[in-house]
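Taking the form predicted on its own, here's one chain by itself in structure tokens.
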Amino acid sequence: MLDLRLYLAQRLSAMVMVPFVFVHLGVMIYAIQGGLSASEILGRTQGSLFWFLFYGMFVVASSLHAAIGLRVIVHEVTGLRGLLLAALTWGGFVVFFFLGARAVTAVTMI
């Protein structure tokens, strides 16, 4: 039953990430074709609550998605199960989340 829930959670997180990826890529392509440099793009995102929330939700969805995916890989490769596998999954989520949150706060300066 847990495997089914995790499978569904990973699929849901993938569906949540799709619009974030399209918006991110679209904005970056539009900005670069408009002649903006990376520092100019970052300058426009700083202090923006919208971009903070946008990338914050992106980090949550991608952290969840990655942690569940790595759980499956670790189980298939090592055969780990139970509490140790759960601890590794949560540990992966926490690491991914804090790395992503650090990047979001560094870029948006909120």
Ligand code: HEM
Contents of the next structure:
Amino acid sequence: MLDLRLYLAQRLSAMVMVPFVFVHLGVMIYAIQGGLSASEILGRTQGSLFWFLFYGMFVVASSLHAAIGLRVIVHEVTGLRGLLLAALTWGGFVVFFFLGARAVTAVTMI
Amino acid sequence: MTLSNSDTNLEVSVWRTRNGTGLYETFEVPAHDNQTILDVVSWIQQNADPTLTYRFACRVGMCGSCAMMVNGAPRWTCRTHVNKVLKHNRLKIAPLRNLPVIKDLVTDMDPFFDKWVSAGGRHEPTRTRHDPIEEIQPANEQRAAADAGIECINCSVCYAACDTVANNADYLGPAALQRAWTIVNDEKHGDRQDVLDTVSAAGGCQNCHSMGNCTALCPNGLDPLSAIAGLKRATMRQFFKRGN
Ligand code: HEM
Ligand code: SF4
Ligand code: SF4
Ligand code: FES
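The structure above corresponds to the form predicted on its own; please give the structure of the form predicted in complex with protoporphyrin IX containing FE (HEM) next.
Following is the full complex, with the preceding chain placed first.
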């Protein structure tokens, strides 16, 4: 169930993700040319403020986007509403954000 | 009128309420050229089972009272020709989806009309009868947007077609939101801001998934999907302008 704010948050986070998706795919295709190794990737990402911000913002946007999307689906499939639905939305956001942030810090922090 | 001058029969399953639930009962109905679904239902009631309950009034697509599910899709039955929807010589006729059933093919349309009103569908005048009549330019863009929705006959076909209505009890639905969009564009309406606020609350236009079943099935060729898209744009623009 959406109101104007959640709707806007979901559309804006989707818009933010569009360029991220293309850059992510582009870099992946570029990076696998001539083989791929963990040290090669980590060599590029570790200590890089750029990749920290890039994937950090990607994680924020997708956590928000997916949490709101999940809220819509759960409401429409189970009829859940009110406080429980709000708890599920924000709980989902926290879990997605935690998982994403863990991955981002793992590959960018030295 | 002869009742059975045809060689072929249609196999028609009709929803009958029984003890709180219901079941499909099958009837053989003589096929005719230029036969509507309402003709078929009336034939059953007049010739096979007088207890069959259904609703109609105008028979010409004006009153919006005759809609039913026909082979899975909502239709105005008085103007839906059998050949248009017939599948393997069979028809399956049921009460309109997304509304409580009163008996057999008759639904209680109150939730549909209640949402129409709660989306701000009631007219708020800007002037009294003592003021001169406001001049409206028929060609202006706003008036054209308002005109696009005014031929709605409240048949609830779009409401029955909408999966979001089926899954989200608070969702106002395509017809009520299209009415709201008409009002938002109606210069003679006194409280257009209130309508915009109402349709951006929980249950409002933002819940629409833009799949367009409403527009695909509206028997009058109206386009609630685009009206709702208009509301989404207008409420969004307003949000960025005034910051809430
Ligand atoms: C550039 C990437 C993306 C774009 C442009 C995008 C766009 C959208 C849009 C417009 C909706 C609303 C659909 C509707 O109201 O019917 C939506 C819903 C949704 N999105 Fe995304 N999305 C993107 C990426 C993602 C990602 C990465 C995830 C998961 C992590 C995701 C999960 C969802 C979910 C669960 C919904 C709810 C489904 C629904 O409302 O019908 N999306 N997305
Ligand atoms: S476009 Fe929106 S209103 Fe129309 S059927 Fe789909 S969800 Fe319902
Ligand atoms: S918009 Fe079309 S389908 Fe919906 S109630 Fe009005 S006339 Fe019927
Ligand atoms: S009977 Fe009036 S619209 Fe069908």
